[in-house]
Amino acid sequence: MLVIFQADTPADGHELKSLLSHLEQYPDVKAQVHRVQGALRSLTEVYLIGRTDTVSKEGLEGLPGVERVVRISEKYRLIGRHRAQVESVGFIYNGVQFHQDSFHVFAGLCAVDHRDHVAKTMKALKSAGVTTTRMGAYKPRTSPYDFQGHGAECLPYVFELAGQNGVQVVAMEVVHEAQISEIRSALEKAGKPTGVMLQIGTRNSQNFELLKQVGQQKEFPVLFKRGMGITLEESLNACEYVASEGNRNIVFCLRGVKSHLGEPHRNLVDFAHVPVVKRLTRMPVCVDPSHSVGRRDKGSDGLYDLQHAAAQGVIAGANMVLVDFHPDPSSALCDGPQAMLLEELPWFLDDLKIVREAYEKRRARATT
């Protein structure tokens, strides 16, 4: 059951206190308060979890400040877009807005290999006016003999260089709950020069204990990558695990699915699901063309397959692009063949700008 208060009702006002007091008569019902920052107004929503069949809908609607009450029948109770929820839900983290109308490019190293490469990448981002990046410190690999990342050792200089170059958010994968503490500690020691978005990689998409841990902390938002070999529904349920623990600042990332039908690409590109996820949920949606395509091949038209895949996601309404760049892909210790060159960054961004503008024109025409 979902209780939606009238617009701009304060989250700590008497209206919410009246609701919580009213719910005391239902000991089997737990209330989760969520503050929604829409594009034009803020909303306070309260999700009632448990034996809600015993709760009187009419009784709730008569409480002060309540705009409407919705009985939820959909599977995704917390991340879902339920009836009467029309606000573009999102969040602000370290000064950067993420919602279903925003657009950001997280360009950077799939895996941090050398400090010099981080420095060159951060400098290129600053020159291009990009304030978001990806930097892998912990890397789960298919083979136990492949480079697994530098771990906590590289965090101090990654955060330092990010701050020096105006990067506000770094997407960084975690594969164990202890790494959340390592990131937090390194950020604090560095004076919090930047922010971190915790990434759940495709191999951990159903690591439910890890999902619970990233959900229980609310300091860092979460970038969840769709599982490479599971259904979209299973991946969305995994996001529900994160949200059910209290953290709803989640971005859902499509990164291709494992299928021989995708060859010669690394994975079968699934970016047609961008509008599907935006319709079923209120999460911002990201696309990862690098891990979908997996190769830096250029077509007869002069454009890389990576650019075409990214464009497919953006023209469908993606709010974020996660893409690999490297100053010297031939020396990269992880996924070098799919990384674009730093000197190609301005061209890549200009190409995405064209596609994003086309999407906005399409959207405007559809709503007039």
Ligand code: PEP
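Everything quoted here is computed from the prediction, not taken from an experiment. Residue numbers count along the first chain shown, from 1. Definition used throughout: the rigid core is the maximal C-alpha set that superposes within 1.5 Å between two forms. Compared with the form predicted in complex with the named molecule:
- With the core held fixed between these two forms, Val355 has its Cα displaced by under 2 Å.
- With the core held fixed, the Cα of Leu48 is displaced between these two forms by 2 Å or more.
- The rigid-core alignment places the CA of Lys57 2 Å or more apart between these two forms.
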The other form holds:
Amino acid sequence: MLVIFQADTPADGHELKSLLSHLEQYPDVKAQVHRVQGALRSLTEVYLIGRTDTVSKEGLEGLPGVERVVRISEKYRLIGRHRAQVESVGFIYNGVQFHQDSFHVFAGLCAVDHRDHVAKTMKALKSAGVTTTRMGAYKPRTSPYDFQGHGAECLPYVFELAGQNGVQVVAMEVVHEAQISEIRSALEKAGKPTGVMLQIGTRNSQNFELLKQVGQQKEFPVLFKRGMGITLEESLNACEYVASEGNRNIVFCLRGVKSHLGEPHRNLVDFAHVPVVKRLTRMPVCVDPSHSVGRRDKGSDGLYDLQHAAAQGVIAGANMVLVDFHPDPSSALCDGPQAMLLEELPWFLDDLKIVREAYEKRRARATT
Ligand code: PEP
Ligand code: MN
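Same protein, different condition: the form predicted on its own was shown, now please give the form predicted in complex with the named molecule.
In what comes next, the whole complex appears, and the chain from above leads the way.
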């Protein structure tokens, strides 16, 4: 059961105290208090765990400050929308808002390879007015002989160049808990010129120990990439692991699923699931056309397949696009064949603007 207090009710005020004393008559029910610092509003929510079938919903609704009481299903207890009874409040990180109506493009390098490539990419982002990027320092590769990323060594210049170019959030994959501390200390040493969103890659989507570690810290939000070979339900449960450890600042990323039916693309594009995840959960949804399509092929209409895939996600209401760009894809040490060219960034952004505006028009005409 979930008790939601009216907006801006303090977590230590008399409203909460009266709820807790009301609950004393139910010794088999435990209360867990959560303060949600949302992008749209701040909320105090209390989860009631245990024999809640005996608890009167009306009794709770009559208590001071209580806005709503929801009987929740076991599934996705913290991340779920529970049949639209719970709203998505989102979060603000390093000055950037993330919620189910926001829209950001995280364009950047799949992997940090050379300082010069990072510098060129950051500069291109600045001139295009983009303040969010992707840069992989730790790369999970299929072959042990492939480039594994520069790791902690590259963090100082990535953060410094991000800060110099006004980049506020860098999405960066972690494949081991120790890397969270490496990122934290590199950011601190650099004077926190930027922020990091910790990415959980598709290959680690059911690495429950790693999920718990990113969930136990609240400093960095989490970008969770759907498992490529598991059900959507299993991926959403993985996000519930993160949330149940304390961190609810999660963005869910669709990145295609493994299937030979997807050929000639790298993965089968699953962006029709954008509205599904927004309906089932409170998480903003991201799409990654680069790792879905996996190649820089142009259609007969002059648009890249990956632009079409990105458009499919955005027209369906995606809140974020994660996309690979590179100043010189032929020399990239990871995923060069799917990177768009830096000089194509303004075109890519313009194209997405058209699609986002179309989505907003569609939404305005929809009846709810
Ligand atoms: C990536 O975004 O760099 C990546 C490895 O993606 P995925 O985990 O979706 O394959
Ligand atoms: Mn990649």
